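Below you'll find only one chain, the form predicted on its own, shown as structure tokens.
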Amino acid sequence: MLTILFDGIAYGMLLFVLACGLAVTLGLMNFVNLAHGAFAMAGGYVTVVLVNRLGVPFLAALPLAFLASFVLGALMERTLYVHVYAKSHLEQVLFTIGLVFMSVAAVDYVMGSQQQFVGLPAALQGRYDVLGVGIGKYRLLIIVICGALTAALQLILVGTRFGTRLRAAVDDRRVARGLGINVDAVFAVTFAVGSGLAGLGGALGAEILGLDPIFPLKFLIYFLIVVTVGGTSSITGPFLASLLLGIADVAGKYYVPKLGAFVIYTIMIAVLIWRPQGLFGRVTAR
């Protein structure tokens, strides 16, 4: 039971470290960005390349996996998104599912349709044993590296001058403006951390996980449910939201196989009964 406790755990950091910048770009800046998954899946497939093909470290592919995705995030975001924050929020789920498609026929193209992982190192294979639990090496690096992250989000978002900045830029962009606040840098940097600690995760998750050109749809009811239960006007209700899950689907699928995902799905239609916004409330769309 504490070795399903602790894989849980792993798995609950995993899934707060992917869905994190979907809570930050939909809670805090009011965007609904459905195709976060695809840096997602971006930062996996950079890992792959780097470890597998190029024979880089797996520890150095982690920082070039988020910086890939972070570069990609502040590109699009320039480019592409920026364009459609003032849009209604059915224009921005049409718009960002619309990538995500886009992203799956081009890695399919790229990359091959077939599911792959990432070489791990020999250190971070296998388990130790502490008093009868079995602890994954890399499940244990996992924990690790997403609570370090998970401490430094909450510290810059609550206390910062930019998390303070961010948060006046949301609740009325032209105020933020004319105190001389750069509404639009702000945004920038926000959504393009968001997208590097997708890529982080998918880094992280594609061992796990694996990794194919479908890997944004198949984990995107993930992401939302994260939303979805834990709330978006902070991230720790998304944090808190992960681990329940998370501990919630590892023991699910190992007590009772049958039921699958059911068990996740299940927590939700209990949350949401019990509390509509989430554990921690949600932001009112304006």
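The model shown is predicted, which means the values in this text are computed figures rather than measured ones. Basically, rigid core = biggest C-alpha set you can superpose within 1.5 Å across the two forms. Positions refer to the first chain, counted from 1. Compared with the form predicted together with the partner chain:
In this overlay on the rigid core, Ala169 has a C-alpha that sits 2 Å or more away from its partner position between the two forms.
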Given for the second form:
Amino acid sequence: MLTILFDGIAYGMLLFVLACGLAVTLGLMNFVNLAHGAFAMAGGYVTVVLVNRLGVPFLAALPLAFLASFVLGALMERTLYVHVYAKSHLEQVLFTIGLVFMSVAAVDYVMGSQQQFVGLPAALQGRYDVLGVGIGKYRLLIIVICGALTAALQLILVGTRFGTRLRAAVDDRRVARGLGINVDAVFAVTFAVGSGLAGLGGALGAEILGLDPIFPLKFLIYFLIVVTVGGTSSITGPFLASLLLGIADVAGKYYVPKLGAFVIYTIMIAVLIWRPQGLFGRVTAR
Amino acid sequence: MTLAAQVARQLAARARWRPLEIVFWLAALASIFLLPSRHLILTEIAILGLFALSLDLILGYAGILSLGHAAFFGLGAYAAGLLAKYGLVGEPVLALFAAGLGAAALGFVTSFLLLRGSDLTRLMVTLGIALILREIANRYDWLTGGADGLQGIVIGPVLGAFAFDIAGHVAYVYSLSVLFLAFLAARRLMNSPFGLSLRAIKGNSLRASAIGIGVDARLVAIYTIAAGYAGIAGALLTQTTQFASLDVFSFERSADVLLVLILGGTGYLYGGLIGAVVFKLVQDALIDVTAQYWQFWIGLVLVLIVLGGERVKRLAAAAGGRIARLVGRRPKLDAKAP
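Same protein, different form: I have the form predicted on its own, so give me the form predicted together with the partner chain.
All chains and molecules follow, beginning with the one already shown.
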């Protein structure tokens, strides 16, 4: 029982790191980025190549995965995404679906369609047994890393000048621009960091979520659930939503395996009907 | 002349058949006789065209963005398959209607979920519904065959007289006839005051309701109709291939049909049909070259359409204007009243 809770929390934290970049993108630019999972996949594959082929230690590969996705995100943002912000939602959807299809086929071409596994160091395998609760070492690591990241993000968002600018831009882009905040630059940085975090999430999650070329499609719905259920006006909303989703998904698969993914889709639709702004979102008058 | 008479005249002028349309359908008719060896792919094109047409009804006319239109396509496909497999309805045309009605019923029920919220919420809800249906089809494998697909479907002869043949001649004539009849109905509907009110809603739903258009009721109505169309398209696929698999619900199918419609253009009914022809021919060519990776090129096309869309649209509009001048002008709604 507690083990399931623990696994659920680890899973939820992972989802949060994967999806928080998307939440900011959506809240800041009102941009529907269905290709977010592609950046996560990039991070995952970078880790696989580094660890399995080049023999880089797993823990050293994680920051590199972040960096790779960060650079990729920054490049894509500056060259392609900037042209699409002002377009309609339909065109944004088409554009990002196109990117997803391309990334899926490209990864399939380069790496093959089979599932990839990261060679974990022996120190991270196995589990501790604390008062009868089995705690997987790897999952503990995920919780520690993701928890630290979440705290850091929250501190940056609340405590720094950049965070203040970002929040101002999310609340009202036009007024923020009028106050002299360079919204485009704030957004470029945020997009890149969000992609980097997704890459890190992909690297960490390769073991738990499974990594194959259709990763961006498979987890698209999860990211979107986190964002829509959590709302896009803060990061606590998506954070709580990811925890809920993680625990519900793990518990659902354990207790009612026959229903499977059914549970979360139904919850999602119910939440969206009940509160289209998301559970934790504020109702804005835009 | 009274205002009512003027409006009626405008509507009649809008609904008149233009020469290009007649040419289009004559070409489709001719393909039956001129391209007998290509009937298999032509059947696929007709089905995809019908599916894209149904998406056009909600996206092009009512402005509802859907990422889960395959839900209705899949429901129709499985409904037709089950009806035939268990001998409930042996005659394909009747089964087609039954499948369409079933999909329309699902569309009616789920349409209420789309009345609230933004584009993003609609995307999520439509996507979620398609995923749930796929999950249902996967779980109840004693009925649907699960991941193996629905096998052992035997389809009776159309109208009790024309049995399906291996070369697909009957299938093509049957699909094309269904497509044509469905198109006629859609054309009639979209040129009616109802269709015009949908355009008003798409333009600005707040203003539309201010001039007395019941927005919600109309959105429910068109979504139901479009769902029925998609169900018929799905049923056609099952009947002509005698097989239905989980793939009919897939996200890729919803995304593909969106691409088809965008390729052809939204909001004038022919977009889906033209897009289907282009899409299938390109797909056919690409699969010959790179069977596994043709999705990459589809994705590239999508990206390029969005990035270069404005320029292409301007070119197309210019070309369209020239063609329109050649074949007789299309009457405008804002033409001067006498």
